[in-house]
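One chain is shown next in structure tokens, namely the form predicted alone.
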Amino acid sequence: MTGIVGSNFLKVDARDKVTGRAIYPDDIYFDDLLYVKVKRAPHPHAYLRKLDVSKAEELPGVVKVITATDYPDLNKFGLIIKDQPVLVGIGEKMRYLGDALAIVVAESREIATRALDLIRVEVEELEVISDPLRAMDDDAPAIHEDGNILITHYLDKGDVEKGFAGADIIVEREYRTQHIDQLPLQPEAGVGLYDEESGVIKLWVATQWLHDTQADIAQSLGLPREKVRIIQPAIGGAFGKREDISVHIHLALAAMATGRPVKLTYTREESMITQSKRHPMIIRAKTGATKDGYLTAWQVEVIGDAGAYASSSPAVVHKGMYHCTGPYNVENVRGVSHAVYTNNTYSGAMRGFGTTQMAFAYESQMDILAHELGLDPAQFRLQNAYQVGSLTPNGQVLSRSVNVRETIKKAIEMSDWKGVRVE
């Protein structure tokens, strides 16, 4: 990084955004364009019964209404684990709020989202499960076939009980971290177009992961990855909600059953609904210290909302718990983590990836021993903060890049913190 850091470089695409030159996924016009909207599921966890499409299709300027009915031999998709349908059919789950029953393809917005309202839906009705831990009690209905625990991992570093045998006190707290969302300034949004003579689904559509997200919609719809194109228009804000699947296979199936361009942009409230969040998480946290403040053992167990669907969970609430103890040497780590399905809207990546509920339970913990110590917070953490050569959790020995030390001094100097000793 010699001569990037600290230097001025030209941001490429600056003067097109702060000019309004740049083209966003709702920018982009075809003549003779479409309209998409999308009927959600009208109850978070229960069967869907009954789909009455007809007074939607008998609207004036209504083009196409989709169902699973179509389109029967389509493949969940989700980024690890392949477990969100395109459509929810006749006799299937819905699992959240924001499961598509029904694809409308108007001559306007307007009209399709009238035709949202013409849509008639029966259901029936199951337990609704927005406690991870209720989700995880033996009598809990199964959000899933396979159970409501996602995944679980491991940590075993040292010897735990040797180090709390070591400790002068012992620091049990529980943490609670909320949903939040990422909230970038675009709603997620974009235009398809298909090709018949060549069989090929044009897409402009924001992601973060192209070849991936092109990967996922073929898989989907049981096609060659070729036959599937993503051409990429600047990016109204992701931070790591774009990772995941949003307008994309909905507008793939719109373009091809009707042979014309359709554009699909959601409301604030739909992006609100239906795509990922930061994850809850409950961090259930045992921190062991010496008199003089050592750090000699720390468990941890946390548990991960994961939501309707798996998304990032199995790799945020992993790395999530890795970094259990923060910038601070322990030599004594155990650690266990669950995934959980609820039927809230699912969650996924967001910055920090498991890491920020993570540091809210870790720096508490290091505030409430340095408090029951007597000790100054800025020097305990400082006498216990990671240095050249410090293992971490999960066995990384640290040979560079480690500047908590300094980081730590540096914010000393500037608040004018007081009494504290600096090594």
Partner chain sequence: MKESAARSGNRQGTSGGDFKDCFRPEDYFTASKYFAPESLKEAVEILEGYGGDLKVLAGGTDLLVEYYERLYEVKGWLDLKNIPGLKEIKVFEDRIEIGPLVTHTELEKSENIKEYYPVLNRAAADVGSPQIRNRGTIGGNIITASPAGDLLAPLMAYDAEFKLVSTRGERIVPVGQFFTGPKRTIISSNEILSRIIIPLPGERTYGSWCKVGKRKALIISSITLALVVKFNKERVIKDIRACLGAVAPTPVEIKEVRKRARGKRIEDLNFSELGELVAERISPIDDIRGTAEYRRDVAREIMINALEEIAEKAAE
The other form holds:
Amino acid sequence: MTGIVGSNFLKVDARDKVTGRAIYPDDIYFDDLLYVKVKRAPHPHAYLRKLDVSKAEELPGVVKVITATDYPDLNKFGLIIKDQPVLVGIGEKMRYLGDALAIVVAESREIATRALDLIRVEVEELEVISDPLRAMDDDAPAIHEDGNILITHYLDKGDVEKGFAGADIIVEREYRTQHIDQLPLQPEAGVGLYDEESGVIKLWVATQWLHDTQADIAQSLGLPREKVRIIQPAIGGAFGKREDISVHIHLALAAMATGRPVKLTYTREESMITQSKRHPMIIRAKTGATKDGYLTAWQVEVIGDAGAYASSSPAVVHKGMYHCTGPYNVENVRGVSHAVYTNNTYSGAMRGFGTTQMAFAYESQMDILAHELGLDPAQFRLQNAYQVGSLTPNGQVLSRSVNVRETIKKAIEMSDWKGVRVE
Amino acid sequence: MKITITVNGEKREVETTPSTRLLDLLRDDLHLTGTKEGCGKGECGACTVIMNGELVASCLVLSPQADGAEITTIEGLGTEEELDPIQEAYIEAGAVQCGFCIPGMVLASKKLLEENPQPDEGEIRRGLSGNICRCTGYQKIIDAVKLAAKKLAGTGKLAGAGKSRGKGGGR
Amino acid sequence: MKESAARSGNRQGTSGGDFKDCFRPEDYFTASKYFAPESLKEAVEILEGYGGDLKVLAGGTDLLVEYYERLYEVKGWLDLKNIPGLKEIKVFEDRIEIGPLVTHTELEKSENIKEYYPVLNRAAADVGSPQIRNRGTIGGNIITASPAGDLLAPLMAYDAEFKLVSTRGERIVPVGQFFTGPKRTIISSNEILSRIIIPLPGERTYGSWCKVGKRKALIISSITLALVVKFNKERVIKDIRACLGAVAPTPVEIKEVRKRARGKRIEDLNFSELGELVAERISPIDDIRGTAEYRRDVAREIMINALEEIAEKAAE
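For comparison with the form predicted alone, kindly provide the form predicted together with the partner chain.
What follows is the whole complex; the chain from before opens it.
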């Protein structure tokens, strides 16, 4: 085995990227290109009562304004649960500020933007739920028909009661994390073209799930998959944010409705309001340890703010819970996690997929325990860290390549850590 | 309204409007799409070009403000056969991932190295502080600028282009 | 300008059944005019004719961000770039005059600014990023009048004056009277800022600059401090200016510091007490860049640091 592992290779598309020749979605132009803009919800939780697009349609240069009325048979979409509407129809609910009410197609970006201001919207406001704890109240209005708790998962290993009974010290704390945007440098963008003869919609647009995205677009439009072609141009970063549908279905509709090539590029602000975020989490952790510094039990309750739509929440929040003990051996673990709908921008995938929020909680717990026990936090970690043969909270035996102890030792060495003096 | 600008050495007369950004003029009218839009507020540096010898965010320049100006975009660096040493360095240092920030980064590096051919790490960081990269964590980009400085010292391409501003810029 | 036009835009602030927020296409105007006059006289005449319908454009690094966020509507631009002299830094016997189009980069590189106004020089170097410093100007920073404008506290600390011209003549306004609130100044819609005049500081003047923000580049300051101290031959403090940004609706001078410090040697001052005084006298708010409490804590500490820095410099 020579030549592959441990060798450097030049990235195949780097030459195109350093010369500016790499083509990203927004770099694609056609002579008769039309520009698309989306009218978003004016309120994060409301029924749409009236939508008057007539003034926008009258604006010179506007080619088409599409609303749910034009396409009454569109199906909802979503990565795991199909709960997100393509367009909010009259009498239907908008659930966050990113929900689409109308799609404007015009001869220029500027005209399309102007037309948005000419769309009249009348809504019936509902209570806005921005806190998942409020969403879990019995008297909170249901954001979706089946209630606000999107999904609950449980975790059970060993016997936590026994574990806490055997602890000399128990630390119980609540941790909260905030929304974070993945912020890929290229905002969501795409170009669409509809071939009337073959009925094929071509989309030049970035996605992290090419075939799933194709399938989701097709089911939403009620078309067979082969009628949707996605061409993946250069992708300007993703980090989880491009797992969800963004411009895709709106582009397809605009292309079909006009028969001309169409382009939709989000502003940064629109990208922030509309597309997924890292989940804010409320993490309640209870950890027991012996006075010589061994963990005996760990219990955790996790509440993840899913925002308005499910996206990856059914997978992210409980993945966070499974990592509740971090890389530390604990025999007795119990956990419950809830992904909860709110009227915030929906949460989804972001690097770490729920585990980074948890790291804040478990490493804080470790520091607090070490402090209370009068132990050096590095040593305390070292003596509890995973090794080959460790059993994770969800029952996985770590059979090889477990390097956390070496990592801690190396970190101690490199940082010249002298330990903390216990007073 | 009509303006005249020289882009990558070529003089062009372009029809534009008072509210068209230089960025849009370059991309929509001249189809020089190597110049990117990442934020539209001058904060990310993806739209960086060199205008009259200065690094600017083309999203914060109105096209009439650029009337009569000389503009260098990423397309103006190197040739099909021979890349600019800075471009080579970015490839060789593994500094390119998604690539969306790279045109701006390369141009910022060019200006930095013209003014300061042997920058230390602090000066590199300051010189590139108007350009955001979300992929690399910047280390390999800094490596690329150091490599580029070496390459340019070897070729003598920057000789006389400007003298070092000295230390202390990277506060 | 119609209120509705200013409030709509990509923020899509409509809600409920409020149809008043919508407006007709003919109400909507984008900047469709562009003037680049070649003299100040011509410029003020154009401005007189259009009044508030034109935006006076210097570097555009603030103005264009707001325009494209559609925080205001405008009929056109009055670009000052072709007017001779507005990009000059001129040294006179008793003062330096800076043209409003002098960029942050030019302030950073100017040997005269470095020598006479090191605090202004360093503040300019801390603005934004290379791209922003190359376009953004001292005049723009003043007229934008953000409470966090980085050059404003230094200008106040050096007793700058601003020359404003219109078709009706000119007036000179001291920096202390110029700012009236966040993004508000006394300049009229028919006036142009034509000069920034700063008295030469004289020998034995020392300064200290501190900018605190969440990151080094491209950050709106959480707090800034410009401290300028003048000593006489006997090393007694002749005058002192402690000016802060981002801690009140306008840049502010803590005048009490003058009363406490004038006539004393710096080593006889109680730095902690003066730090405390600054923390007490500012009126910060809680915002995304920091809480009022945080700003008071930081103000105290940076004031102490600044006094220590100046004591050190003066001792050399």
